[in-house]
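A single chain, nothing else alongside it, follows as structure tokens in the form predicted alone.
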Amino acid sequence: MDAPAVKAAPDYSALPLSELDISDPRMFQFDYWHGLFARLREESPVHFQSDSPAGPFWSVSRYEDIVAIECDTETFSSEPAISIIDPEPDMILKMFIAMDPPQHDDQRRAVHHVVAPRNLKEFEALIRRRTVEVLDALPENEPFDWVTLVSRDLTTKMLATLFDYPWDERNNLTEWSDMFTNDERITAGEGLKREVIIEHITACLQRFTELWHERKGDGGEAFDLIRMLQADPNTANMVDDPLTYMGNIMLLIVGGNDTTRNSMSGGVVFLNQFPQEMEKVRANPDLIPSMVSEIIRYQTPLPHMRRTATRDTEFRGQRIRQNDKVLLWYVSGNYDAAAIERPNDFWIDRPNVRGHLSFGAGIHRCMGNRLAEMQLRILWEEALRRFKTIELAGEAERTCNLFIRGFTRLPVRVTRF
């Protein structure tokens, strides 16, 4: 398959202000977005864009502004939507993602206990022996594409055991994970209309409901998300209002899903631009955890966030309006010298590694953060053991998502000690 054509970025140093597209996904298809979000940063950190195929916004692109809004969670709603995309008013799915408290508490709680310290425990043997038999299968010294071999296949397997879904039906759960996030108004016109998008939801619901209906009362433990919800008085019934459940299954499906098969497919990107990186890791595996959460910071999974007005406020001298939508960039956050050192630079040992935006920041933050650096440790403890290089074998594919930032297909070589 050959790679799609490089748009040429626009020189955003000489539009006006009031020009800047920052609704355009193909800046992360192309990886063109850097000089962007820089001059956002410097210029106007609160940006109002009037017009965009999702309505206009306003856009936050500076760390402390991020962390600042995120903790405002009265005057900067997490409802009715966490995308840019406003939700069709007969399809609005409710998720604790996009609630706030105390809602968001209590279905969030349901749920928590599935990536507590002794499920995770308990998690790594598993996911260490799937990891070793993947790296063990892939081809020596041929291309072949890491994406599905590797970061696909594994997160794959990983959301079948969270949701104890039946095994030979695993692949619906990342089919359904890229139908969900892949709306024709923030993928440049070439995701899917509305209709497909419903049928792909009504096709998980059925199925998910059905899963219900056999776990209810059948004295297994509450291990698995789905008897969780069963098991918590607060979700209990959940099944009962299919556009809460539907919208935290699909909650629970992409966010066990894209964060981490992104990085997993970044890392190797990264550790061949930074070639320097490969060595010290090399030289000294115990860096590999703090350089989990670099490439978590580097790649940054999900670019934004967004948040709606409750109020007219004021916001670092702008007015911003009730029912305005409120952008939070993740990536460009993540990329402020104002709060982090050398923030273009990957660096695998730097100070604070952790004290990035990927996993977002109070209430919201990602509740399956630990889970995906374990996912990610593992990976790179067995692909560092078992092979002398991992390289690029052609250029990265990315994905055209303005929601979602990945790759759809990423050439690798390796070879073996």
Given for the second form:
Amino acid sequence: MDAPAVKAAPDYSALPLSELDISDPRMFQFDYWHGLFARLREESPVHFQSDSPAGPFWSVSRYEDIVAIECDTETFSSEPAISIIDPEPDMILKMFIAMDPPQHDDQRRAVHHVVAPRNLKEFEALIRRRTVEVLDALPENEPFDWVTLVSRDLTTKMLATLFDYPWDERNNLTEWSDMFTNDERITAGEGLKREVIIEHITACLQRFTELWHERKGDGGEAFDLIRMLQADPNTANMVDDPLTYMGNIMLLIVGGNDTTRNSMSGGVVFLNQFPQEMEKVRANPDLIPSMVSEIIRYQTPLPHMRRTATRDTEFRGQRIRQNDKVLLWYVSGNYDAAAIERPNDFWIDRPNVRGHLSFGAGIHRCMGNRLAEMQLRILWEEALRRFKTIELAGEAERTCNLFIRGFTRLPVRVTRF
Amino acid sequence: MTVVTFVQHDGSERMVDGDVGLSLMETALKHDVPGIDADCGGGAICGTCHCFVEVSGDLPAPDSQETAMLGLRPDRAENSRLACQIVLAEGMADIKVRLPEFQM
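Same protein, different form: I have the form predicted alone, so give me the form predicted together with the partner chain.
The complete assembly is shown below, putting the previous chain first.
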């Protein structure tokens, strides 16, 4: 891309609606998306953009409209893809996130138990131990990169723990996850070509297939996600259908990676921007679960999901045609004053704090939400217990990706009690 | 007055007086009855107020959205409902619901 990097928020109030570019990931990289979506919510809540690197698409920006479309799965399908990029015909992974009922429901039910609260209790002590190790190893009173040393390291270790993945190979998981979502068409040309991504998917499938066969029948207890799939009659032979096995593995890896990682970083930023909220949670650590929900809203690590119109339809006065791509902007709905009181405030004990759209809504609502909340809760319980201060020590660098709102670097300084 | 009984997964019971116009979900929250998360606040879009209706009079059948959400539950039973979709009405018979081990 030859366009210069936009560092300051452009003046959207002066631009005609047709010139707003809602496909440019730099709106997240340089954090100028607020004004853009504020205008869409106000002036064009169901908005058509005729051209982008991934083709034309609609943007839905109001909370209420996003929910309405999420609930009409017959008109607004999750097939063939939930990102703006269509899948390659030779590599259509079978993921229930990109399926409609009834197939979606069957597949989701089959793997739901791996992240069900009953199993989470088994993981909690282990996750806490890993979290403590990571926090105790942080340098004191000197700047370090929170993304590398905390968010990334911790989510990698948690993923490796959940899969019981070979510990010394664990960075594979994060690297694969990053590659899957790093398509050049949603990263202002900075990401990977589709062919390269497919090579990585193939390598990932190969490793997970080996692990499946190593574990099958070895008598180990079903505490990891692979053994849980093997132990359930509905999924006991999933490895025989590589596209389904890989689809589920990828969902679990990607779903448990960027989302949690970027919320772990976002929390530090928000608590620094709103020091009175830090005081509140210090005074009353019982607010941590509520704060975790507010962090997840405020971050909205997955800014949108895509649906595809199954027929010509009219929605809020707009004529949407069959096969049109419709992007549901959770990040906008989460800041819609019509649904969220004082949306721009990071307010850790706000009323109805769990009523955000970061997990989506309806039948595709995030299956791993309780796991994500638990990971973040443990991080903040342990961090607030041992650090007297957690301060930003420089400029944050944000991710350039239309599908992911996150941080690539976050200089932080901590002091211990 | 409709009396609502919530039965926890461990078998403990709690009886409360229902208010006309409140849903079972809202009734539970009003009386601090645990076991119902109600993330979405009552729109049948999160599924975290799942309950099993043990005793009741005639109830309106679940609509398509509630049915869709119930369809995701691995622990769905014949008497599964979302507590946010059962609204207490004048003259309604007493109702008893069991809560699942976990909401998810």
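Residue numbers count along the first chain shown, from 1. Here the rigid core means the biggest group of C-alpha atoms that line up within 1.5 Å when the two forms are laid on top of each other. Nothing here was measured: the structure is a model prediction, and the numbers come from that model.
Superposed on the core, the two forms barely differ at residue 282: its CA moves less than 2 Å between the two forms.
After superposing the rigid core, the C-alpha of residue 316 moves by less than 2 Å between the two forms.
A movement of the C-alpha atom of residue 98 falling short of 2 angstroms is seen between the two forms when the two forms are aligned on their rigid core.
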